[in-house]
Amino acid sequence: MRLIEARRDRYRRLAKELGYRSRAAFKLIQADRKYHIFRRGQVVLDLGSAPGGWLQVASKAVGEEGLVVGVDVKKVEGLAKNVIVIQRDIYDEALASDLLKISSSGYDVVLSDLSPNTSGIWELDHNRQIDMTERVLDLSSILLRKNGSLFMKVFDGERFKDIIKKARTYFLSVSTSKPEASRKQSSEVYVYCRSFVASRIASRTSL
């Protein structure tokens, strides 16, 4: 049953006619056509980018004068020359200060389509994956620019309202949404964080 409903996945077949790797390129661009997260010549750091969908739609949002960085522990490789890919974990604790190397003055947009490898158990995947969700923010104080902005995904549940809670500590604005290529049955929210309030910036340090 599962295997007919892959295959009737809309967005699956869409990004296998246009060469995006996964269907989750089509979150982003909806996401990017409500929010307006790029420009052009931005830099952008994906983390947990592989299979590279996200990767491929940033860069080419961003264009030839940009910058796409890229974090996962898996390897991704073969996409555009504004595309940098490092494999890394997101615990890492060197890697905040290895990106800063990349682009000294920050980054402009951070995105995040973290998941956990799934258990079935909900309470424990909902916690691995909050857990991944403020590692996320935590990264973002410390390498966003003034007024630069988060688009990260978030498991719905206890834990929900305390990301938001956090969120607010580092943007003046926070958002949530659920694209359209988002699975009904998911329980994924996007959640879109603009304007970095730049007083509140942590110090250029690994965390």
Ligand SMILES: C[S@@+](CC[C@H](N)C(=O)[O-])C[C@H]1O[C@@H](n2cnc3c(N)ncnc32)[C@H](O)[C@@H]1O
The other form holds:
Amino acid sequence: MRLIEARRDRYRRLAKELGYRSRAAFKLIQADRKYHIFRRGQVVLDLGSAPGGWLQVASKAVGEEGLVVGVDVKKVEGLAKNVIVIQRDIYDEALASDLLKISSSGYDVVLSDLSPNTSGIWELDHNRQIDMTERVLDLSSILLRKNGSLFMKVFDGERFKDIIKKARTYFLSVSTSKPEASRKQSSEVYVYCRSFVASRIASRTSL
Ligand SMILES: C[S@@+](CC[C@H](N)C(=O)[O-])C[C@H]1O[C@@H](n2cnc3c(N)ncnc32)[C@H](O)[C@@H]1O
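Alternative state: the form predicted together with the ligand, after the form predicted on its own:
Below: every chain and molecule of the assembly, starting with the one above.
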């Protein structure tokens, strides 16, 4: 077995053992250890949340006094009491206003592990994923509370720098990393954006 497959297998086995719904859960656990993304009582939004590994990690981290809201085109069921999942496309025009109906004062943390259905054509997949990331930044600019943070997956490539540039207009600090649980040969990079500058917030009244 090649080293990469062995590592993937290790995380898959570990996810099963620990009751996580995806290997991806470990990417968020490792990122939280590095950046201290979560605090108890926070309100968290997870975009692209099926099958629910990140929801489990966030739910545990914010505790019973917190709330985790997931959005995915796929159905996700059977999670903890502090988790709500809505089955929806991130491009749905009513999404931001519906999410504000769930938490009218906004969200402390936005997470995004969104991936398009990959075609194998690298340029096409990169462009689709970057378009999604732009949408994540736009939604975050509407939904985040002052000083909120965003942790998101971005496919590396030609437009990666545009995303970083856009993120820097909304956040005081933007860092990139590749968690150990992310395959080395994959083009995904994780971007952590801290201290949302609320004065640049898009007007919520126009929703
Ligand atoms: C890599 S998976 C997320 C895994 C998740 N973080 C976990 O730990 O279980 C990416 C998700 O993005 C979702 N997705 C892709 N395009 C979407 C869209 N336009 N709107 C909402 N969800 C979307 C997919 O359905 C898929 O479940």
